[in-house]
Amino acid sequence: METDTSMMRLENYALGQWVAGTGTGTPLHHAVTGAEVAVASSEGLDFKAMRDYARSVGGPALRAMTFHQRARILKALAQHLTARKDDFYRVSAWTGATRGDSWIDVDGGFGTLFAYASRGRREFPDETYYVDGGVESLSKGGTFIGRHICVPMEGVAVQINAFNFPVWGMLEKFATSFLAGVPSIVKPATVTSYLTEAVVKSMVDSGLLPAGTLQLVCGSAGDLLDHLDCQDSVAFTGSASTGLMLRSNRAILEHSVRFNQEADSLNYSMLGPDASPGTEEFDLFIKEVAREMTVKAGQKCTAIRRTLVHESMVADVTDALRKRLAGVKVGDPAVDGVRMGPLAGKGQVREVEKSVALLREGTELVFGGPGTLDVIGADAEQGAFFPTMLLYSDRPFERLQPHDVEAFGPVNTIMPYASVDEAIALARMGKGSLVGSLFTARDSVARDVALGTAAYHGRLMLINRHSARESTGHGSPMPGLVHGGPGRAGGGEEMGGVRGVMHYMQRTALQGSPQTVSAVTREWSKGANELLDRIHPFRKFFDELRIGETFITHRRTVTEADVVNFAGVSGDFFYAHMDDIAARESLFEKRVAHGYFVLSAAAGLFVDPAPGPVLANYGLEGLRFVKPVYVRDTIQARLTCKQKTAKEDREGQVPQGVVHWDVEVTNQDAEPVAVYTILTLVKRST
């Protein structure tokens, strides 16, 4: 992989081949030195052919795989990239990133691949589709039911990313779409596309990706969006104005193309009125605000733009931030001690300058700004450097610039509030944000602020001295949580665990008989056919078990001795089990057996005690005690094979799978008293 700073022509990966775009292209520059390092062009690409290639080659290959197979590829890909991350760090330095900045982008991206690889095997079935939710009963007799099934869309996922995270921004979208079974066409922001290209080349070189599942456009997206239809989707990260332009594309509107937008926003951080100087929360707040201003030189869509402080602490906060920001050394990230590098390019410097000019119309400068930039190890004129700037708005309800204008760099505005209600109102004036944070030791304040601002924010971080040590930070979206927000933030969601994958799938309601629906989903539902066999199901290997295979146990009558003995063994002497008088006055009207005794007795009824293919009880889900069991009641259990999932083979481990058993325990009147699902680890014969 090319890692020096000599000028190179970036390549696009289209139709399974690396091709350089034609024409003069767009020169790309080293953010620190200003030297030209690459030229990007997508001229000459046939975007319709790229879409068709993804749909005809990549899509079928992915849809033929199960979630688990796709997840294993993601894990192998993450391992492959991690082993080569030093190469990517060298290229990342061209963007002006410090090593810490690169860690967020590069390692954060690879970590997202690992996270979805794990989630794909834990939370999705070893199937090509996903059954969402439980059975919906649609008829009195139970012969007509409904279920929801999610299948991959049969189009392409077009992913348009911002310049600030050329690795993580790509991989957070790619991980979810690939796991869903949908091929991707990746279009990074041109200014830092050389880093995305380096990572994609390594992904392709790994040989892990089926043909057509990943394509790359370095340069303009041309007429790509014009060729999309209802099976395609677009995931966009960037400015609200660009998002609006893309969203207005005629094909997207006419065909209802799914469009997920994550836009830059005016995120807030609030210091609680209790967090006065000298408290741990005050110090944590100052550290976080300064960090969010300087990490990636403030070029994060989640960075703190508005700092809300009780009016009695404005001077203390301003002084503390001045002191902390004054210690931040700006310059070439390769120089020891430099904590903040340049912006991504000269174009970004001009954009931030324009935004700051607008902000200054309603604020005063309290730290930094023009003439304060002292660059270490580089030429401030040649590089894309910009000073940290701390502004103050004394009338934040009247002067609206800080609520309307975002300077996408190391710029932040302090605003005072007189009460928590005022602070909540200020937080909401951002018109929709990705994230807000609060530093307070009072849970009552946390509750008021969370409930007061949640409707306007995609994520809220509530920090005190107890959570700070392990906190991932205000500006760090996590794979298991949604990354997006309402209003100005775009109205979309990325990641979010299962939710992120579902963005690339069609949820369809199935209606039919229990047997037919079970045949489609390969998951037994009550009312579907039950398969009886003289061989106990616990004597069968995983491969031999059939969905719907049912075992009906013998009966057992519950005695008073059972209840007394179970109380002695468990230590559960609850009055409803042991006190005749109190039980008569309760809703039970007489003494009842322990629910967990019923559970244990049912296990005794259906477990085959001799050694066999069953290795262990793996867990229990959905337990409900639906009717009390009294002394002298007779119980019986019905055990049905509901679902099977083969586990990944591991060295030194017996091949095995997880079997989900539907269990229904009934009384002498055939009424259900307990229902649940148990999971067993069962040996595979091959």
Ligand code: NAP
The other form holds:
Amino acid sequence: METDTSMMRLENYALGQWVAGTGTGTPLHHAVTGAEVAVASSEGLDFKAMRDYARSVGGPALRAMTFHQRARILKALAQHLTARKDDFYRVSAWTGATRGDSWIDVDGGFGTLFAYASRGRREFPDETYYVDGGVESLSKGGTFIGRHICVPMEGVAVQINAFNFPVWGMLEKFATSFLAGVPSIVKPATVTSYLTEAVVKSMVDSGLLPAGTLQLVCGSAGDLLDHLDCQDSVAFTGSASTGLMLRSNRAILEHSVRFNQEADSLNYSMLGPDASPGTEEFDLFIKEVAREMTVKAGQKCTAIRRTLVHESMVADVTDALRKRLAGVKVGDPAVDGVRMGPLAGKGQVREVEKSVALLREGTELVFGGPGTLDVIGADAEQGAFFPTMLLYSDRPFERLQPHDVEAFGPVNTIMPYASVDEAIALARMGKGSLVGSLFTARDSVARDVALGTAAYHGRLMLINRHSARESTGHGSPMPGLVHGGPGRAGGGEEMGGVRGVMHYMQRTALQGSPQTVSAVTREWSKGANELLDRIHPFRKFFDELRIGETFITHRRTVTEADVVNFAGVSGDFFYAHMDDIAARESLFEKRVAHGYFVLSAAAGLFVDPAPGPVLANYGLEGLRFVKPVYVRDTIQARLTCKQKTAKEDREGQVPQGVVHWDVEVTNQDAEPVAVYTILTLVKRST
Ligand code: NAP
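Next up, the form predicted together with the ligand, please; the one we just looked at was the form predicted alone.
After this comes the whole thing, all chains and molecules, with the earlier chain placed first.
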């Protein structure tokens, strides 16, 4: 891989070919030295053809695969990239990133791929579609039901990213769209597109990606959006103004193209009124605020921009932050001891300067700023360096700049509050943010702040001395948690486990008879055909079992001895089972059998005890005791094969799968007394 800083022309990956754009292109610069490192151009690309190629080649290939197959590719891809990560760290240094900054972007990106590879196999079926939620009963007689299924959209996922996360930004979107079964066209921000290009080259070289599933544009997106229609989607990360412009595209409006936006965010961090100097929470807060200001030189959408502090602690917080920030050495991240690098480019410096000028109209500078920049190992003029700036607003309810202006650099404003209610009101003045954090030892404050600010935030981190050590940090979006925020933050949502994959799928409500719906979903539900066989289902291998295969057990009459013995075995002498007088006064009106006895007795009725293909009882879901079971009641169970999921082969393990069995235990009047699903591990014959 080319990783020296001699100038190179970036390539686009279109229609399965690497192609350089025509024209002079946009020169891209090393953030530390200012040297030109690459030229980006997408001129000459046929964007409509790219979209058609994704649709006609990539989409069908992905849709032919199950979630598990796609997830396995994601895992192999993550392993392939991880093995080459030193190459990416070298290129990442051109963006001005410290090693820690690169870790967030590069390892964070690969970690997200791994996370979705694993979720894809654990939380999705080995099918091409996803059944969402349970059965909706729509008729008295049970002959007409509803169910939701999610299928991949049949278009292309256009993914437009901001400059600050050239790797993570791409992969957090790509992981979810690929798992959903939708091909991507990735467009990184031009200024740092050399790093995205390096990673995409490696992804393509891996040979793991089916043709048409990933294309790359380095430079302008041209007229790509004009060709989108109802099956396509756009996931955009960037500034609110660009987002508004793109969202207003005629094709997007006309065809209701899904548009997910992650934009500017004026995130808050709040020090609880209890967390006075000397408490662990105070120290943790100072550390986190300083870290958030300087990691990636403050170029994180989740960075803390507004610091809310009780008015009695403003001086202490300001002093502590000054001390901490003064220790952060700025310069070339390649030099030992440098903790903060430059911004990504001169253009970004100009943007931050403009925003700071607006912020300064309503605030006082209390640390850093022009003239304080002491750059180590680099020329401050050549590189895109920007000083840390801590501002203070004494009237945060009147001077609105810190609630309105995002300076996308190491800039933060301290604001005083007099009460928790005031602090909540200030937090909400950001008009919608990605994240808020609170440092308090009082859970009652945490509750008030969480419920008071949740509607305005996509994520809230509540920290005290017990959670801090293992906390993932204010600024880190996690694959299993929703990333996004309302209002100014774009109103979108990414990741969040299964939720992020759903953005690329169509959720469709199916209505029909239980049998028809089961035939479509391959999940049996009550009312669908029950397939009876002379062979007990526990004698069948995973692959021999058919969905709907049912076993009706013999009956068993519950006796007084059963109840007494079960109490003795389990140690459960609860009055409703053992105390005649109390039971008579209870809602049961007489002694009832233990619910767990009913479960155990049902297992005794349906198991086939001899060794066979069933390896183990794997768990139980959705248990409800619907009616009490009394002494002399006669119970019977129905066991139906509801769903099957083959497990991935592991060395040293027999091939196996998980079978979900729908179980209904009934009484002598055919009334259900217990309903649940049991899961068994069953050997596969192949
Ligand atoms: P930006 O200038 O808005 O650009 C964002 C993306 O939009 C870039 O890829 C840009 O490409 C592209 N773009 C611009 N005009 C376009 C057009 N006409 N058609 C198609 N694409 C177009 O933002 P940025 O400077 O890269 O990033 C900084 C901003 O992003 C900050 O405001 C920050 O808060 C926000 N951000 C938000 C999140 C989040 O998750 N919420 C994460 C990171 C950053 P070019 O580079 O080629 O112009």
